[in-house]
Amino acid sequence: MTVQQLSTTVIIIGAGPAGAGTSFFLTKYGIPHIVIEKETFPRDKVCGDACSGKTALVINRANPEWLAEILGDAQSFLPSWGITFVAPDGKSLDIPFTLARTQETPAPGFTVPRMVLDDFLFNKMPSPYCTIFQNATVSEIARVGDSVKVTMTHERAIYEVTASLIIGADGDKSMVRKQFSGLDTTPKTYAVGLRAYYEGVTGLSKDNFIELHFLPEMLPGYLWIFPLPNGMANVGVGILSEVVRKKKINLREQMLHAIKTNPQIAPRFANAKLNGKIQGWGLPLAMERQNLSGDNFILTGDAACLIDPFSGEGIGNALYSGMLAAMAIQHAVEQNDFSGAFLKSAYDDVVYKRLGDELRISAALQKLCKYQWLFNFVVKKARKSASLRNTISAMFSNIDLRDQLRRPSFYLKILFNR
């Protein structure tokens, strides 16, 4: 069989949010690139299906018309205005994402099945600068001199694709990360999650607040209920892998037990119906700084272990890291420098400057969640204090305020009502 030779500036492995985000902005900068995707769209991806304001920000920067399309399609994208925290003692606290809501204010976030979202993003990728191979199997990734070469099979043809730079947007089991960094995701960075789709769940917020239930048996993880379009709900659990191993937890049984017996949750599922199977996946959490690039390669999204340790958000950080990767690539192309030293400065340092504080705070909050009494205490106080609720709400948009949650003085002020 004849091997076909292709060359480009950038190869992107993976066409999910991280790969799409990179592609959108490479097209803006006029940089040729080839996207290699093992699946055929539309395809499913196990996920919580919740998108924060970060997702909206990146899509808007890529093309404001795309965001307007999303916000105008309530049949596919459900606007969400806040979050409900349920403490281990069962007390709940509703926190709006914004305190300045008007009729003209767009929703800060939304929920959407990943099959729908990823297909939406995928269909925005084609451009004169972007060539896409779906249903392609990568057999080898190698560095050849100052370039990288990917060997793949597509529609019974073999291709060798050469480029100056390769982007690992290929998820938590990234081939690019394993090949070029020599690292796999360690158990320390891992959580595991289960996702199920239910129809007929009652008691959902009229403003589509997403719900996080911090059940005692799941700490420092939680059970979530996220409303979706068309009367559906994404229901799942997420917990650290080391906790699952240490306590020998059967996550599926624990999730179904909570749905069946928890006094706050069970009545809402009395007439609910499971749609499809309960599926699991790994969550590479951003618990500590890692190397995100090296000579001729950049890691994005789950391949870069950028999932928020507290909220579990991965979509927004994947898109955002893709956008920052494209910016770094633009500088690398201008300087004709694809070295690890240059990319560390242009990409790694920028990612952690933009996201580092947020991820460190989230890592600290994730650890604090194991203290049931502290969670119960804060929720109890906030239920009685409008000013405290407003402060917590403001923390979603102000990283400096959110940092207070790590400080003992914040809890002392609550204790003494200051």
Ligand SMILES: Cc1cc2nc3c(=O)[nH]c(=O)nc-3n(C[C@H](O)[C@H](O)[C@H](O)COP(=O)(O)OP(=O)(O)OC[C@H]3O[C@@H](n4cnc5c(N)ncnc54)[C@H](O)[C@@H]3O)c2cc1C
Contents of the next structure:
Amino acid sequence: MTVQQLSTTVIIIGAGPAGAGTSFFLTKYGIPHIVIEKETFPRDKVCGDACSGKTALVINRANPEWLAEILGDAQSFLPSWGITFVAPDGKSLDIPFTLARTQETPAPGFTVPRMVLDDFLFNKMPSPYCTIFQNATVSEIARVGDSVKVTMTHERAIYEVTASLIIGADGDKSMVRKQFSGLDTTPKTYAVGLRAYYEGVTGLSKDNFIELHFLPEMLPGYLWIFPLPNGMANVGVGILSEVVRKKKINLREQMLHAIKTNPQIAPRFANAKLNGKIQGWGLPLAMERQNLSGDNFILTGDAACLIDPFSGEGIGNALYSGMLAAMAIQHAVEQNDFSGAFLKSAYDDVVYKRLGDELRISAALQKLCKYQWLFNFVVKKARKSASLRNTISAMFSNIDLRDQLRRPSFYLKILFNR
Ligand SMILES: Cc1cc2nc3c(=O)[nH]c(=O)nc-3n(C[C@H](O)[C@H](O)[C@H](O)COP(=O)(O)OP(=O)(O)OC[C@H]3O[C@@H](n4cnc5c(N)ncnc54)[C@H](O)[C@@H]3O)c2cc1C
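The form predicted in complex with the ligand is what I want next, because the block you gave corresponds to the form predicted on its own; please supply it.
First the chain shown before, then all remaining chains and molecules of the complex.
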């Protein structure tokens, strides 16, 4: 069989949110790229299906009309106005995402099955600068001189694709990460999750608040219940790998046990029906700064281990890192410099400048979560104090305010009601 030769500026492996985010902005900058995806869209991805304002922000920057489409289709993209935290002692706390809600303002977050979201993003990718191969199998990735070469099979033809740069947007088990980078996860920086779709869960909030239940047996992880369109709910658990190993937790049993017996949760599932299978997947967490790029490669999204260590949010960071990767690539193309040293300052430094503070705070919060009494105490105080609830609300958009959560003085102030 003859091998077909292709040449481009950038190869993106993976067409999930990180790959799509990179592609949208490469198209904006007029940079030719080839996207190689192993699945055929629409395809599923195990996830909680909750999207924050960061997802909306990147989509809006890519094209405001796309965000308008999302906001105008509440049947598919369910607007969410806040979050309910349930402390280990079972007491709950409702925190709106915004204190400035009006008739005109769109909801800061939304939920949407990944089958729908990722297909939406995938269908926005085609452009004169973007060539997509889906259902393709990559057999080899190699650095050849100043370039990278990817060998793949697509519709029984073999291709060798050469480019100046390769983007690892290939998720949790990234081939690009394995091949080029020393970046890796450990049981302290990796969580495992399960996702199930249920129909008929009762007691969901009318404003579609997403719910995080910090059950004592799962700390620093949690069980979530996220309302979805059409009366469905995404229900799952995410627990740190280290905890799963130490406590020898059977995730599936743990989740079903909570659904059957937890006094706050079980009555709400009395008539609920599981749709499809319970499925699992890993979450590579951003616990500390790591190298995200090197000679001729950049890692984005889960391939770069950029999931928020407290909330488990990864879709927004995948899209956002894709956008930052494209910006870095634009500079690299201008300078004709695809070296690790250049990409470190054009990409890694920018990612950590923009996301570093919030990731550091989240890593600290994740560690604090194991102190059940502290969690119970803050929720108890906030249930009684509107001003504390407002402060926590404001923390969603104000990083400096959120940073207070890392400081003992914040908890002392609550204790003495100041
Ligand atoms: C249980 C669970 C719950 C979660 N809940 C949430 C949530 O509610 N909100 C949130 O924001 N985040 C959540 N996350 C995290 C979120 O799912 C990920 O952070 C997000 O999917 C990362 O996007 P990505 O594009 O980097 O990777 P992916 O979405 O995994 O996309 C990678 C793409 O690369 C393709 N690919 C992989 N290998 C190859 C290859 N060798 N060749 C070609 N293509 C390849 C895959 O088919 C896929 O299409 C959750 C994760 C889990 C596991």
